[in-house]
Structures are given as C-alpha cells and as structure tokens.
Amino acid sequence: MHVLAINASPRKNGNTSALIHAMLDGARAAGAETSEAHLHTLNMKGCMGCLSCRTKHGVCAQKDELSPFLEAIKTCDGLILGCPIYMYRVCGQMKLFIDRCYSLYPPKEGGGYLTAVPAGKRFALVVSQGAPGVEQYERSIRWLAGMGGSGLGLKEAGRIIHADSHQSPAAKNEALLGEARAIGRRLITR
C-alpha cells in the first residue's frame, strides 16, 4: 500500500504540511509506504494547453519534477492534497498542479470527461487558512476536493479545514493531529 501527498505549502514546517505529516504517520501506522511531492521545490511548470493529453490519454506531455508524481497518482492507493489558502483562493502551486491534472482527465465520447486513474482509491484534503470561519473558503476548498479528487474518480476518506491557522498552530493541537492521524489510517483501511 503506498499514500502520496502532494503538498503545496511553500512552508515545509507550516500548518499544512504539519497536519500532512500526521497523515501520513497515520498511514504508515496502518502499514502504508509513503512519500511527498512538495511542490513548492520542484522545478515544475504550469499547463502548456498543447492538449497532446487528447490523443494520449492519461499523459502529460510537459516534462518535468513533476511528471513522476502526475504518473503515481495512478499506483498509488491514497493521495492527501494540501494547501494554503492564500488571497481567498487556494495557493499558486496547488493550482499549477491541478492544471497538470488535466491529463489525467481523458475525454468522453460525445462529450465530458472520464479518468485515467484507477478505481478503487481514497484521498483526503488538508487545507490550513488564516480566517477564523471554516465555512468562508468554502468553494475554494469545494473546487479542490471536486478537481484533485472526486473528479478522478477518488473517494474522500476525510478532510482537515484549519481556520485561524495564525492564531491556533496546527503543530501544537493534539486534537487536529489525532484527528489527521485517524484519516491518514482510513486512506488505506477498507
């Protein structure tokens, strides 16, 4: 069983990825192998829209730090997405990220969409904000969910929402990391 976490935090100890290592730890706990993509020190690029991935589906044709990662989303047995949310939306990296998703969106005879990643996975979401209401980035968080995940055909095994992430580090809540403990062990339990 293998987890993979793409973290799009640019802060390696921040309260993303804090409550990213919790999962992950809760997945190792349950016997998962596990890595992380932190995007912020990949040498990636962007969506170069030539759309190669029409005719080569599943592929992305952009070639870069990021295209092992792309290609182990389809092995791997759980993905945690997390990020910041950074001028009401969810931060740069995590954008260019699911803009190289698109490859992993084949197209649909006569119309749509379908997903070259295999059936049968889980993800979770960790997404830290500095506003104290949970509720008030709602269709950020809903857009991530939707595009990184339940798009690709994965189930959601949980989500952390930290608000007043400035007030309330995610590193010292017992609590928020029992509970990202606990999701990271349902990525892979059945």
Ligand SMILES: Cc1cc2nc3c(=O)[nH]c(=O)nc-3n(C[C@H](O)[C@H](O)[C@H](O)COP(=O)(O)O)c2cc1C
Second form
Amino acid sequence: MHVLAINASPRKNGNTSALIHAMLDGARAAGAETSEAHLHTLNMKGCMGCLSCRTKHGVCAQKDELSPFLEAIKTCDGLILGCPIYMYRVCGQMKLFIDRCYSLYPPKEGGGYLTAVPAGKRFALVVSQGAPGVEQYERSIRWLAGMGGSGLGLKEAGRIIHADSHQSPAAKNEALLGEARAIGRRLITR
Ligand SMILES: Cc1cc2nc3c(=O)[nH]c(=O)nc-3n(C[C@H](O)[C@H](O)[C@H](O)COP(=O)(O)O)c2cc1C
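Starting from the form predicted on its own, produce the coordinates for the form predicted in complex with this ligand.
First the chain shown before, then all remaining chains and molecules of the complex.
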C-alpha cells in the first residue's frame, strides 16, 4: 500500500505540512509506505498546452521533476492533496499541479472525459486558511476535490479544513492532528 501526498504549501513547517504529515503518520501506522511531493522545491512547470495527452492518453509530455509523481498517481492506493488558500483561491503551486493532471483525463468519445487512474483509490484533502469561516472558500475546495480527486475516479476518505490559522496553528491543535491521522488510516483501510 502506498500513500502519496501532494504538498502545495511553500512552507515545509507550516500548517498544511503539519496536517499532511499527520495524515501520512496515520497511513504509515496502518501499514502504508508514504511519499511526499513538495511542489515548491520541485523543478516543475505548468501545462504547456501542447495537447499531446489528447492522443497519448495518461501521459504528460512535459518532462520534469513532477513527472514521477504524476505517474505515481496511477499506482498509489491513496492520495493526499494539501494547500493553503492564497488570494481567495487554492495557491498557485496547486493550480499548476491540477493543470498538469489534464494528462490524466483522456477524452471520452462524444464529449467529456474518462480517467487514466485505475479504480479503487481514495483521496483526502488538507486546506489551511487565515480566515475564520470554514465555509468561506467552499467553492474553491469543491473544485479541488473534483479536479484532483473524484473527477479522476477516487473516493474521498475525508478532509481537513483548517481555518483561523494565525490564531490557531495546526501544529498545536491536537484534535485536528488526531483527525488528520484518522483520515490517513482511512485512506488505506478497506
Ligand atoms: C500570499 C498569501 C495570500 C493569502 N490569502 C489568503 C486568503 O485569501 N484567505 C485566507 O483566509 N488566508 C489567506 N492567506 C493566509 C494563509 O492561507 C494561511 O496563513 C495559511 O495557514 C498558510 O498555510 P501554510 O502554513 O501551510 O503556509 C494568505 C497567505 C499568503 C502568504
């Protein structure tokens, strides 16, 4: 069993990272191997719009340090997507990643999309925001869950929306960290 985390926060010791690491701890405690892509430190580019993935299904022609992680989405058992909210939306690093996921959406005859990701996987979300209301960025979070998870055929194991981060840092919130560990376990326990 393998759980892959896509960490789009530039801060390796920030809120998103603390919650992702707790999820990975939970997954490891349940017997998984884990890996993490820290997008900000990868030499990666956004989608170049070449459309080669419209004919070469499931393969992104942009070869860089994100490539092995895009491949790992097809073989992992559980996927964690984590990011902070920047300027009312998911941060730019996460948007670059989701754009690259276009390669995992082969075209469907007659319109729409299929998925290049084999069935039977689960995903979880971590979102951290400064604003206190967890509902404030609901539409952006629904978009993230759709494009990076359910749209690719993965089933959601749970999500942590960490609000009011300046008053209540995630690393000091034992209840939230415990919830994250439990979601991590659910990513691989059937
Ligand atoms: C450039 C920038 C833009 C931000 N924009 C928002 C925002 O629109 N709404 C919000 O609630 N918090 C915003 N924040 C605060 C972060 O979402 C918050 O500090 C979050 O906990 C950071 O996560 P991290 O610790 O994983 O980096 C912003 C922070 C930065 C640096």
